[in-house]
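Shown here is one chain on its own, the form predicted alone, set out as structure tokens.
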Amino acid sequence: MKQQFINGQFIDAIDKQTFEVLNPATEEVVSLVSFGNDKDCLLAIDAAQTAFAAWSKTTPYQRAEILKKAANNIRENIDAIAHTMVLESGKPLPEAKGEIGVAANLFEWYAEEAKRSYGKVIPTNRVDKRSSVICQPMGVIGIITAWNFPAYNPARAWAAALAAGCTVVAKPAEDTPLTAYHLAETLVNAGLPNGVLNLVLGNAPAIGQAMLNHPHLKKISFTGSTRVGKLLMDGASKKHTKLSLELGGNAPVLIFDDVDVDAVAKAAAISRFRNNGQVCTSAQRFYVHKNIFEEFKILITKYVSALKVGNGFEDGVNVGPLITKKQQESVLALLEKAKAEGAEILTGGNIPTKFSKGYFLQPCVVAGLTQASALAQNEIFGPVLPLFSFEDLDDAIAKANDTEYGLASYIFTNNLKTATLASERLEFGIVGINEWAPHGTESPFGGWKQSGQGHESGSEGLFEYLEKKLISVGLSL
């Protein structure tokens, strides 16, 4: 069984409840985890707080040691954590060992980085006056991180807090909580002290209320649905605590008709089915110029009706489940939905018939929509493609604009000109042109309107965890 994990110590919760994490797949426990509450919030953030008095005076470079050291033990011990990812996510193995390569990535890039957290020296107006800003950690941060990349969602918030000489308290999905174990072991291991990172599991609403209403924490860094987020907000300004939100995605993709169309049909049914669909950034509302609309449409069937559908350890497959049974369902809802509103299913959209267990959906491709439909305005978070199709630049860039989210976007196009007008009127915090994948390691990611608030990765990251000074000195006593 998995405990909690306070001021280095492995503990049960305080109430001694716990919960049972299944294999999407099987449908098999993969796990027994303690099931924590705001007690045992409180206490890791007790734990944190003492911890940051001298975590905070380390140098970057101490901190970077350590940061490293995790990075290599991550990598040494990637066939180990895919096993579990896979467990206890469902998605392909390939899929796992690539994102806790990432992870690995992200431990390293903040080691450096954190050498970089400069400040300046500003001139003044006076010559009897110096100024200048310093950049010091904010405290205990609280982060709270979503199932569909149990190990990249942690890595990017926890690497930068630590980086920054933040301690924190960390609430991983209740759904795929046992790859962050390994996260924090090797962190352990690598020799971060006690109460620096502490793992709290369980009650999701009495954890972040008591993250919200405790003074010492300073800071939340969520990832997970706008719904949550926006109770964030609400609760964080009881006490001015801050936020960093990486909310939903309902990503636009602009396919011009200068384009290798079975090339862009071909990548996209394999961008779009990463991780089941289950990707904030995820390509998702496929908009195709009329030119080419009938050519995409039969090509991506075809590519889509190939993927293969099943258990993440089996070779050649492409899909896995679904996390969770309610997903599933939710899925489901939608195409229902969609059918009722006269939307045509070309392929997919069933649960496959070969399982008997497990949360499987097979990959669906839907046509006949329009900008009023449910697969345009929600969040999908499942293997459907919805096709769309547009008149011209100008219809293009209102269709992709019109929705709540503002995450990511995508334009494939060999006209330069049409690449840079589109990348500059599309409301998204991340464009992508020609490519499926535009976030790394090294760039800042956030969103724009209802998809979040802040950043991850890049220098941006960095600096959400550290308070600017001024200090200012009068020289003429």
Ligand code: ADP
Given for the second form:
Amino acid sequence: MKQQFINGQFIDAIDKQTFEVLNPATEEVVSLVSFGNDKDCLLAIDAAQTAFAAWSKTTPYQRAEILKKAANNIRENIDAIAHTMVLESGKPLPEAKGEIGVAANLFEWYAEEAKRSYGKVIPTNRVDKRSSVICQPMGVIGIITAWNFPAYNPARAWAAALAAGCTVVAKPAEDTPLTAYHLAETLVNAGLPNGVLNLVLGNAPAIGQAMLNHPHLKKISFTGSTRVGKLLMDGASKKHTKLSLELGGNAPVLIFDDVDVDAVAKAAAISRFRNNGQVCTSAQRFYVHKNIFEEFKILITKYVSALKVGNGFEDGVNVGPLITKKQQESVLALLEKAKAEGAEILTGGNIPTKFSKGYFLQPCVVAGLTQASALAQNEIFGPVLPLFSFEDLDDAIAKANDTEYGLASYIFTNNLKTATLASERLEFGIVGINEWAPHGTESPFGGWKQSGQGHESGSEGLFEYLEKKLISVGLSL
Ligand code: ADP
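Okay, that was the form predicted alone. Show me the form predicted together with adenosine-5'-diphosphate next.
What follows is the entire complex, opening with the chain shown before.
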């Protein structure tokens, strides 16, 4: 049983309710977790507000000591944390370990980066005035995260906010809260003072409203759906809560006819199905030049058919279950729509019969789609790879940009001019050129259009949690 974590204490939810975390591969209960609501959230905000007084006055060097210890604790406990993550998320064990390694790196990186939260001295237009800008921690931050990366999503925001000198009320996703408990424990063991990080789980809309209604909660960092991101934007005007939003994506992949088609197809089959396609930066819409379309179609179908589906603990598994039955149904519904639109299923798309339990779905490749298709216009968040063709660069860019989302995009070509022009014309916050993982701890991650606002990670991510203050000194009195 996991309780709420408030002011350094593990305590029951005020209303004593609980919920079950399920293993998506077996549908068995992994753990009971206490189910809180707005009342628990208010308690946590109060604790974080009290803790802010002292934490915000520590130096970045003092905070770095704790965050670096936490990073090392995470590395030392990687096997136990990965085990928990596979149980609650279903993802393959090597993916879980990779993610936890990145989470540790985030704590270490921000431990160092906060030492560089420089302000500036500004030359003024008066001889009797001096001006400078300093950066100060914003205050209590609400951090609401999604289930698809149970370690990476919280670590990215927690590390930056804590390093900046803020205190945190975190609400991890109810589907995968257990990994977040491990992270919290590593921080506590590293010496994080009481109240600096609090964990509240339960009724998400009530907790979200409690955050938006509280004058001491200065910002919400949110990773999740565009739908909930919009709700938070609506509510943020009440107390002028600041927002950092990492929302949905619908990433295009442009594959030009000068590439090694086999190599790109082989890598695409791995990249698209990482975490079962439940990734907001996941390469989703595959636009392939008409000259290589048929060849790519045959190769990608071959490679995707060979992917091994199974329990994340099994050796050699590429694709685990989807996170919930609801998610499985939502992907199947999109596939049904595509079939009704005349789509051709080249492989997969069915529930594999060899599993009696779990939310598995056979990795799927689909062709015969138009730009208006449900599979082109919606974020799929599942193991489906839709294929489209394009005529030339203009056609590719027009199709790629034809979406309300603007997070990640990908270009595959060996022509420097094509790569340069395409990268400049894509309306996305991240562009990978011959690179499936363009983003890193040290670089800014943020969406254009309805994919978000603000940035996480990189130095930009630190400044999301710092306020700038102009200080001017008059010298004539
Ligand atoms: P997903 O579809 O990926 O689950 P959601 O946006 O529903 O994305 O969930 C992302 C996070 O937002 C989760 O922690 C979830 O509990 C939380 N959440 C869901 N609804 C709300 C809400 N109305 N207000 C605040 N947080 C919410």
